[in-house]
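The chain below stands alone, shown as structure tokens; this is the form predicted on its own.
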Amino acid sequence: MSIPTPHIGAEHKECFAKTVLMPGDPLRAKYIAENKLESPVLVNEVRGMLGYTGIYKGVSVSVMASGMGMPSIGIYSYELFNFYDVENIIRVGSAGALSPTLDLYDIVAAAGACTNSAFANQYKLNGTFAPIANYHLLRTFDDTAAELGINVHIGNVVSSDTFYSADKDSDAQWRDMGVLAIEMEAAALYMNASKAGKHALAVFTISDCLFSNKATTAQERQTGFDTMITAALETAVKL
């Protein structure tokens, strides 16, 4: 396959920086580009999945939306890794807290991503693949956050194929296995990075707490995650 790809309209590999921040929401990508980057240039708008490249502290950084769910981030991360020579993708998303130690706006970095998805079946492995973050990215993010005075909770998340699940016991079962939070994309991102020999990290701001009924609004999720975004951008300039 050549570029542009079926899902990314950028004409040249150089349209994307080596590091891409990847929120799910296109409007969050737009917010990051317009409020955090110098001279942002729109490099993709196919299907409304906005992507930009700009400058942060003298370093070229891109931000592009992934959409919701593993099939969607699976497409966009695959094309960025394999056709646009992107080296690092940092997912900057929201997650629902499973652990009672987490509260709204806490930041979680996914060392690993459990999943109920069959995404790994395509690799025909004789066993169960464990999707994990790139250690260098994870350590750099944690160290950077510490320099900024930001506390990061590091551990397992679960990437679910279902938002509205018929299994009403599932969340508690994952919680009882020590899983910190639930989201819908990290496992596919980690698998694509592993297969491509590239680097990925998923970090999250807690947007709701599943066992205490706390929740943020859609507007707060779109623009209220500046602490996480700043830590991710500061990480990007060190890579």
Given for the second form:
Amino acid sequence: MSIPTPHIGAEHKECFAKTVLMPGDPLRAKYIAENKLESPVLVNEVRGMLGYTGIYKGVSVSVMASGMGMPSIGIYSYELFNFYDVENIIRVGSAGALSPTLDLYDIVAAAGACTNSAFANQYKLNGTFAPIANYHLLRTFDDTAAELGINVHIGNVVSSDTFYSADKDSDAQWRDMGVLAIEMEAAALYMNASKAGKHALAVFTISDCLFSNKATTAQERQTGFDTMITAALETAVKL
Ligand code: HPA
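Complement to the form predicted on its own: the form predicted in complex with hypoxanthine:
Below is the entire complex, every chain and molecule, led by the chain shown above.
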């Protein structure tokens, strides 16, 4: 396929940096570009899935929204990896805590992403694929966060096809398997990276705790998000 693709309007491969930060929300992409990058240039606005490329500490970095759920991040990450020569995608999202060890605004890095999705069926594997983070990205993020004094919880997450599930037992079952948190995109991102021979990492701030009634304020969410973004951008400049 040639570029622009059906979903990304950028005219040239060079419109994207080798590393792309991917929040789910297009307005988060805009926020990161306008507040954290120098000289941001809008490179995509097809379907409002805003993408920008700018400079962070002298290094070109892109940020583009993924939308919600595995079909959506599946499309955008596939096109970035395979048609725009992007090397690294760092998902910067929010997740719901399953583990009682997590608190609001904690930062989680997904070493692995379990899933209830059928995304892997396309590969026709004779078994269950284990979607994992790229170790270099994961290690660089963890080291960078440590330098910044930020604690990172590293482990499994579960990427769910449903936010509103009829199955009321499944969250507890994933929790009982030691899964830290629930979100909706990492597994597809990791599979696309594996298939393309590229690198992916998904990191999250905890926005809700499924087994306690802790609530967040908008200001607290913003501060937690900023901390994670700083760690992700500082990681990007080392890649
Ligand atoms: N479920 C799925 N995705 C999420 C959640 C959740 O509770 N919180 C943030 N992303």
